[in-house]
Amino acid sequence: MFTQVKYWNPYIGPFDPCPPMRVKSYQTPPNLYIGFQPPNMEQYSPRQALHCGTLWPAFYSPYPSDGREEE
């Protein structure tokens, strides 16, 4: 399934002097999967595209408004 959100599992040291965050999280950008733009892709309308930043639905990427990944 295509997701943005990406997760990993860290190396956990014996000897690391925090608590370990078991698994991390990082966003892709919808550009990567696109290697270019086809004819007649789908838009939004001028109003949600400024809210959007973006015209064309297929690049827009949502970001969590409290900074971390989302789910």
Second form
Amino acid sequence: MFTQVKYWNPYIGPFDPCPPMRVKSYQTPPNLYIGFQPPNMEQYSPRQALHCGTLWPAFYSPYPSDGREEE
Amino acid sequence: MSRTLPPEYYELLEELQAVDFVLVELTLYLDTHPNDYNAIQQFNHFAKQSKQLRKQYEELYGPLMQYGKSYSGYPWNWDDAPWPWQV
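Having seen the form predicted alone, I'd like the form predicted in complex with the partner chain now, please.
What follows is the entire complex, opening with the chain shown before.
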């Protein structure tokens, strides 16, 4: 399957005045991978949909921010 | 005198919020899938449910919307608390 967040290691120059950010992350929510939405996909219940922010579990993205800060 | 509301008020409001959210999602979905008959059926089902919930709410707690979109009680009470941000 796919991951909701991806990481990369930016180039760190020798003359960088600030402490370098070794690992950076970016979000890859499901809608990037699904493309045109197929009909009759499985759905949440109304309350659950309200909680999750989407009607279809396939599109649910918790927007994670944790993960490998330092590597 | 601050008026306290029964738990059914919050229950009903959350139910209405959930149904309306489903309607928003289905509207966006149907914009790009105009021929999806099941989704349209579901949309009409939830639209009917939303109307019923609004009617039920307004009978108990006063108008939800103004300018004729909701009936008014007596006396003119659309400015009673709680406002949406006070709920």
